[in-house]
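Encoded as structure tokens, the following chain is the form predicted alone, with no partner shown.
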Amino acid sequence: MAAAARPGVEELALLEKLLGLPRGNKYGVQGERKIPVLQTNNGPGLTGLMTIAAHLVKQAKKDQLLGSTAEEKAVVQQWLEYRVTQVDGGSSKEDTTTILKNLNIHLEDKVYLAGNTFTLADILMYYGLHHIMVDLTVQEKEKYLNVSRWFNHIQHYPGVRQHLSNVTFIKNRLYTNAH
């Protein structure tokens, strides 16, 4: 996947800006899988997209993005883990199809990944799926209607999209059964 060259580092910079944090964090990557690393002033660096993202959220004092109840926190954590293990790990067309199918089912009766609240899971999943959604055909977007609805909603959430390209979704269905 093309965008997977430095998936974490660019996203962490976007997240920093979204959270209103001052720039200046030093990010690097480690190992073959290019795992993001944050160099901290005091002590050892932080490693891993989820760890650094959660740290940034706490730094910005926006803990509600990590979930408010124990259950919500667990669901946010679960989706962050899914993001790192499945979305970042998947590279084949089959992997992408499985991810979109799973998400489509999950989002059937939800506005956001963790239920009715916008969380870090939505932000990082949006960033992780952006390069996939850009390449979907109109038919594929219609096939994964719940994912498309969620994605479109998140991309219009204040401050999330930033410089990423806007993914277009057709608003009204085309009727083929002409009278």
The other form holds:
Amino acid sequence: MAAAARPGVEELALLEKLLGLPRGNKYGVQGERKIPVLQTNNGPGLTGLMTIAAHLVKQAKKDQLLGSTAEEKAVVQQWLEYRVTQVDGGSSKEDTTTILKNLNIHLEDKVYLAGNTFTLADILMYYGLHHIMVDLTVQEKEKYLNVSRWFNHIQHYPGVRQHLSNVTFIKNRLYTNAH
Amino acid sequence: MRLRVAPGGPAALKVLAAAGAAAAPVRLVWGDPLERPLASLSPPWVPALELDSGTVLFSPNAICQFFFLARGEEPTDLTNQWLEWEATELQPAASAALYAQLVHGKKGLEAVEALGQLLDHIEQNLTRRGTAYLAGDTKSVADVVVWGALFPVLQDETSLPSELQALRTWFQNMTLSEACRKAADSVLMPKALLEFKSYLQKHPPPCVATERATSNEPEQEEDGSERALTEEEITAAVDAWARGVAALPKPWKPQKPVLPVEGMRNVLITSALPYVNNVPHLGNIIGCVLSADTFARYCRLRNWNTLYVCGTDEYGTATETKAMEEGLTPQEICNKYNAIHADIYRWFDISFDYFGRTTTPHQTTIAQDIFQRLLARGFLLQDTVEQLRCEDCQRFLADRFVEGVCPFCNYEEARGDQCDKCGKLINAVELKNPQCKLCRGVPVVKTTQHLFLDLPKLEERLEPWLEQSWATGDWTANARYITRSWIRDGLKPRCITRDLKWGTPVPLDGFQDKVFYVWFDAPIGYLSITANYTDQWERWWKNPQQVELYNFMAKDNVPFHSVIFPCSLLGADDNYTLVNHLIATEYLNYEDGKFSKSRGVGVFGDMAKDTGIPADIWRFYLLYLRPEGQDSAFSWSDLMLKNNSELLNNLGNFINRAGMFVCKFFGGVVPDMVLTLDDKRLLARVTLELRQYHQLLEKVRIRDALRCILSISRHGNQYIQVNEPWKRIKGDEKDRQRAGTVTGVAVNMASMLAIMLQPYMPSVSLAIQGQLRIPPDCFILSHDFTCTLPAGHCVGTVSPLFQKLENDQVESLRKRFGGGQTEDVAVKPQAEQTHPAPATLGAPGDPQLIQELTEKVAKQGNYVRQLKANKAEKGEVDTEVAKLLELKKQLLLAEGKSPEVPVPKGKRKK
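Got the form predicted alone; could you also share the form predicted in complex with its partner chain?
Now the complete complex, all chains and molecules, led by this one.
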């Protein structure tokens, strides 16, 4: 089974760079699932991808990435949770299909996960889905058209993609009968 | 903002507690699990919060977070950390523990132990920080979320180990807080954990297995939180496997006719008698005959001595009316439709031992005998009823045979029971200018004598019997509920005679022109049909000591089987066999709407075979969505999906590959098997599933048991995939041996699946039996997975079992069988079984009235459909449709619903 990119330190390093934070945070991992831990000078540190990512955003003073209203904040929280429970949790083909299907429905009428603003949810979902999107066939990309549009948009968002491979999307639809 | 939670959905607890704790101004809606979910991403039983902006939150934790955000409490690193931990670590473990506790019956303490390290984690955090709450000295969203996950498992702090002092204190504090207490009261308290149980039971164990494992479980299967196997289980499974065919009992082949046998488990199964003058639809089929058939087949595979009888219910006004419409005699109508029924059930492969009918001399003898015994014991009352009589026709007129002017609105064509215009209920004698519908003559009011079954007097016999039957038998929850509410509302004498010709004659002076009312008569059909099968029928029906009786039906038939018929038999006092297990289904809907006879929407029994889809596929899909515990809906695209994913890609794929490997790589001969630890674990895993299958089927949880079959073949597919016998066969000696073992184990799994599948898909089972040449002596279900196809066994020709359903094909079927319906009323799976209600007109809300109206709606709908089918005049059709709509409106009124809104899709939760 292809190892799913575990939520990890590597991803947090990408995020740090994207946020323009100086390198200096120390990370460790915990348990079999290699959950990232951010070492802090005082206390036991912070555990968990969502938690650390939100902390970094605040550290970089880009709080708008966490949403500006209560509603937006809750929505961002919801998608971060979806990322760490569903996207990272599922590894079977079936799980992946469900995730893509769900996201495709959700993104039908939205530019970003939280609606019209780019948030941390988009960034982490992009990192989390990258290994899946790379492997999709042209037909699948076309089937999950909304996900593809969103993904393509996010990978071109300045500073997000960094060294990750660019996923190609074809502009013309090839499988017009796809449902 | 609107918060929708489903009763019994675990996550309901935390969102309600959070709403309370943060004093959020939410409008609470108790969702029906069948309603379309607010958010497409979440199943309907998960809470959903619809914000005023239209945004829907579907994650319970995000909903909780929102409530706190809305009153200005920003998340901190610490609350975030707790929420993430709860979602990724605690929640999956708590769900698994709860499942183990409720469904597998694990003791509370064991379940708590499974949470061990997670509980330690909370304890350590609380003590290290020295705070009263998880994220500081005040209560935050973190506390509510974590408490909400723990409470269902722990219930109270005493189930926590005493050394977790800080956790205990915190948990107790939380539980006592007003918000949490209220949430627990409204979600849980009335029926406590049973609510959760019903939720969990709707989910087969694999659903829990797909949840992520906690990292804390010491030994993990690759599949996550599946229960770990113990050494003993593995050893036992290996032993059982090795014993092979010798370990199996010989299949019991009863003599015909099947009669109870001393010392055996004797199972008598009935399914509700379908009313003869209708073609059953899919709902009827799953509601009784198919469910009963699956169970009967299972019983036979368990070597239980089983008799399954059913037949058509043929007497009553409805038959007379239908006969008049078709210009035939009632008997001719019955003959015609009995044959239609029998054909349909034959096509569906229903394994009746006998399919009879109620219009037989035995029916008369037995019904009259029961009547005489009731009379002799003083359980019948006589009363005078005023009724219209047509002197020309020499008969009292049943309500539907009278027309006249409505006494309320002066509508000219009001019927004897109600006015189609104003919808008011009418007592036929109140009609102005009444007319006999047959001869247009003027009827006169005459008094007529009727007999009533004295249910109030019989209640003292009924109650102790019910108590005992409930304590020892399996009654579905809806059957218990409906029965309880019937008794609670008070039993009244029920009329058992009618002024009709088509029925069993009443053997009493002064009642020569009368017949028994169908509801009294019809259940006696079970006895008379058995009597037509064997003259020793009393060995089944007057033998409660040796016989266990299972009644299958849809829920609208419950009172007849749980109250009225038992009262007749208890009153007749002749050592009758009374129902031990009453199995009632909920309703099956069609696509997004309802089965609708009026618009020809839905699939009816005689059309199923014209779809080109084999009977076994229909059986599989109907059983897969058997309305067990809640209504369910038939959907074409889902049928296609289940066929292509579960049958073709999962089950069919596995069985076919297992057989093909034997043929292709080993010349059709099962190879030697040298079991490794992995194989042994698989045997134990399969054994667990098999046991679960038995556990469920013994409780007649037919739908859930089917999941076990699919889960075994999933394990099988995975096993083949991981071991890749097609590659190893090309390798060295060791690899080839491995390929042999894997192939051998897989083909034996396929063999067992064929047997487990038999109750569900008999033809497919037979096909597998033929392809693998499974010896007939192995066609028996034991609790162990044994090697039935040992090394050296020759298999036959293996070919694919299932065909892919294509989108185009299914789309055209969907079009053919309708859709786009807007205002149709659900047709109950058993609609035709409902009998005309007694002459007394009930008050609104009265179940009798509702039943009566439901029957009328169904009948009128049917009539309209027939008109349309016969290409009747548009005007005529419109009139009849208008009548139908009116009836539906009345039905809604009677049910206490507003007629303005369409019938809600799901039946209201009782």
